[in-house]
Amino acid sequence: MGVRTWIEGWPVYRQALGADRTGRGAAAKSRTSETLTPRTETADEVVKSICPYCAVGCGQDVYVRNGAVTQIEGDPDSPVSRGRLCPKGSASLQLTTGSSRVQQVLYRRPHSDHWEHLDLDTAMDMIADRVIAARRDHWQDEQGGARTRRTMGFASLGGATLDNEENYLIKKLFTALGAVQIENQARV
């Protein structure tokens, strides 16, 4: 490639001698970026979501190809948000495409210095053991001669990944366990 061809190439040169002297149209796009097809036009489907980072409720489009997640963009139907995202949400297509994401449920034993794997069935009974067990053992009938009928074994703190009927649910779970000290982070 000549040093004439690269110069006349060059998105400065273009936009300095060229139609688009804003650099918002032909001079702003490389021989590359003319090539490319969005993400969003080689989707399936569009299904509409929230962002699950903080209590705002931003909506997002998210779409869909061949069962997997290919783009998140803001919604721009969303009465919250108008369309646009935060850099957190405009970034949360790694939730489910990022090579960091854990697929797989870790478990490290009290005292350990590594992570083991475990399956999904082992890991509930884990949690529903250690449950039944921290409310046989810190249950509480009466305290000071008032009828208490609960446990302060457990509690139950939710954030704002939670909506409120989520967290409608969880308040009925723990409280039919006997907790009291639920607390939780909910969307309007």
Given for the second form:
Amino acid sequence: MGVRTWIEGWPVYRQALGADRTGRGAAAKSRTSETLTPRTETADEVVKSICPYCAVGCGQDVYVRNGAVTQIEGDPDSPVSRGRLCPKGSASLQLTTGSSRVQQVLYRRPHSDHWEHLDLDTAMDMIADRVIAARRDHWQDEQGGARTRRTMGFASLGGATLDNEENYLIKKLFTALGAVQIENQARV
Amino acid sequence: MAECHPVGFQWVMEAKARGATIIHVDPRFTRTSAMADLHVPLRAGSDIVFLGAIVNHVLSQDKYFRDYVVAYTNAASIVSDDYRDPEDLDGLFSGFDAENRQYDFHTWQYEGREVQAAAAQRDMEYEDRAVRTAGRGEAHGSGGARSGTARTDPTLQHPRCVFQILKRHFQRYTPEMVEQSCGVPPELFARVCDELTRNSGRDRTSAFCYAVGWTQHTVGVQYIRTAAILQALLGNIGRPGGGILALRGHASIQGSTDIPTLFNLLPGYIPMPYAHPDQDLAAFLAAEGTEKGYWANIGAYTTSLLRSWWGDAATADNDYCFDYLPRLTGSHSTYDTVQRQLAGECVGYFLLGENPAVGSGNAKMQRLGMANLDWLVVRDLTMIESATWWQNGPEIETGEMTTADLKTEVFFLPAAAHTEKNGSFTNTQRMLQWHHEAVKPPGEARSDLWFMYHLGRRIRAKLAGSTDDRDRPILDLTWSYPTEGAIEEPSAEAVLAEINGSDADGNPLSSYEQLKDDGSTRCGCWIYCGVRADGVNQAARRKPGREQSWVAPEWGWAWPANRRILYNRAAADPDGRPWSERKALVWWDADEQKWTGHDVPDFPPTKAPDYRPDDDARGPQALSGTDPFIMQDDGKAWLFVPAGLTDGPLPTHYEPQDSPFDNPLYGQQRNPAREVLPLRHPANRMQPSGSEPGAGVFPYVATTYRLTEHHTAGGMSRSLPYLAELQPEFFCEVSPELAAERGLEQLGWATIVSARGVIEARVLVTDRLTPLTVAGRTMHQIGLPYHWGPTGYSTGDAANELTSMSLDPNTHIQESKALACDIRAGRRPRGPARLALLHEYQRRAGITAETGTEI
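Coords for the form predicted together with the partner chain, given the form predicted alone:
Okay, now the whole complex, with that chain kicking things off.
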């Protein structure tokens, strides 16, 4: 590196002699930052999505590279949001790929003071058994002379953060099992 | 709106740039107030006085849109001679049954014709309607004729017509009452009235936006009803720029109401059946349906749903398996469920993306309920308080619970994110938008579609071969969806196809008009019929907004039938012409003999404005060409509600459950029909109010709210470093005056106490909160964002430790937007001392199990 190049590498030199007199643009750029490209440019594909937070329903573009989500941006095509996202929507990359996400099934035994891992298949089987038992033990054929054909043994809460198709299966399955205590955040 | 729906608020700013006046009515000054032309701070819990006084202003100053009101509302309908108003009965309507705390609403009906509600509580008249229609007995009670014609007086002069009843009902809702009860000065109130009425009528429309600041009250439904009355009087419904717009807080909270994970509904707002002796499908439909309008077709909607669920097992001979549906007996809301958990009757619980240990009213009661379960399944993205209360909940700290004593078995199943699954969200404007899977879920994370499908599959396999009659509904259920990939993810598109519905040959339907009650059609949710018209996923349409008209009909799909503004027939005058060119939306094309316009007409497309039904017409054909409200039994917007509401046909001001003030209008202090749960649990004590002894112990009013940077109970935000850094901990907002009165220091700590709990928060002293003069004295309000709990990067006490389980009787929603409390400087006590402080407050206020539970 020659002396001239070295001196020109100083941001203050570029700020004093270049066009960027406030030092907030080109003058402040390092050699490294000059060669950076946004993650959005190197994505393999852009998948159309919708923000999962509030009910405005802003459009999202999900950038994917090598099978992983690398960036989430507002969708400029959306007539709802015109490309904008709020602080929460802008943070949804962290929501979906952040280290806070639990990726294993966890199980707390009765009276235990800790979690342990359970494989998904075992957990599903145990849950199915518990639903069948709770349903049976708290079954009610009638009340006050009127047929009720239901179980009060288990309840479900949630759905407002889920898809329509998911809510449909929740309502359909639990109703067919005779459960009536099926609720979600719309009540709250 | 700028805080909680910031991207939606850009349209408010667009309107402002075009000259619209923005009025923000809120106890707190927020980012919305900062951008508004007018901010009106008022006492939390006094909105019916405020809105009712605007109704009074509109009526007494003749500011209503008379042509609209006469043609499109029930202003002219004459009400039963037996009706008595709260003006006559000191705060009660006629028909109150004090023993059961509920109304018999027969006296609220029209004279000459008994109507059924299009929504809300439709079982109230079951005996009358089902029994009489089925010809199995005489009518009970004093209800009028089911069919026939209600008497009307289009001059609006009859003393018992709705218009005159409305005038009398609101006559004492005056600017002086607003000043005394809401703390809003008369000049400010006059400006609101002036701006609103000036901007309504033939050429102009005004919109009301609201959120849970209106719903979370013991009179929440009636808040919105008051706005509905105003908007109907001003001609602001069914027209562009008008409406009452609920700003909902979750991506698909609208969808989870339409396809309801709610106890009292079936998909498409078909009511869940209540238990009645000898109830068959015909009796149910007779009781719940209407005679006129589209709800008369409830048979087609219900039969198609039953066929969708039970397929070929559902036949005409077996009533399409109607008997397979479990029956309700009263309320089974989430708050009732907590009581059943405490009673040991409900032993298993699924939490599917919801965090009641922080987000529901009286968070402690939620945890106590969960601690009495045999098993709990939590499905979420991150560890939330509802999964960890046995480890680090507040009761562990106070010593009320010991981990080793807690019997509940807890399963935590990681959920898939929205980027990891296909599916549709229904946004707050009823628009379905499809999101596509971008990647597979990590590890053992799965979608709830996967969880429900495979759980159902396993249960069915375990019960296969059962001869028990109670297993027929689950074994006969249509439960076969194609799966994809190594994890066998069910096809969301296939589920959407079932929701959309199909004809006898399996072809996709395109409109609910095609649904039949003869079993030949299937449809999982009749209002969503058409979302897969022609076999195409209409919710996935993404024609850029800039390439479309301002209605943008080719982006997503709005129910019903892709109509973007409901009841838009009202955008034209009775003759079918736009009320004004400026506000044209949908109109009658006389040459083509059909309705046309910018939006899809929400009206039978070829029904002419001069159409008049025959006397024996039923269903949609029984409504005339000038009846825009096609779901209603009389085609009108209801200023006065003759059926469907449990707490009165007109909004009436009642004080919140816990209030520092007496009701200034009536002897009746609180909503007499509000739900105070039968279980008198020590963790759900109520407070004395107004001039009752001990009320002074809780002199301030707290209101909960949300921040831009967090989401509801924090499960999707407190675990994100970006958001946690933006709003790092729980705080309370207090005015400088209250800070001085209680010695609270900026960034110091405050302890806030109600009869339910003791919490601490950082203090934000700000003039965003203004002391108001109410009932002649200064009153202070405290703002409490409710996002926090002990887990995540950003932690704090939950504001819902303070709220109670006192509920709106229509919606069963808790009152968390107005509650009396105390505030003191310093941190709260730790350990058992926290409970001791609570008990000291309860003693000082003289609180017993009965306090505040009287009618």
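For clarity, a rigid core is taken as the largest C-alpha set superposing within 1.5 Å between two forms. Quick caveat: nothing in here was measured; it's all calculated off a predicted structure. Numbering follows the first chain given and starts at 1.
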Requested in this report: Using a rigid core alignment, state whether the CA of Q71 is displaced by 2 Å or more between these two forms.
Outcome: no
Query raised in the report: Superposing on the rigid core, does the Cα of L106 end up 2 Å or more away between these two forms?
Result: no
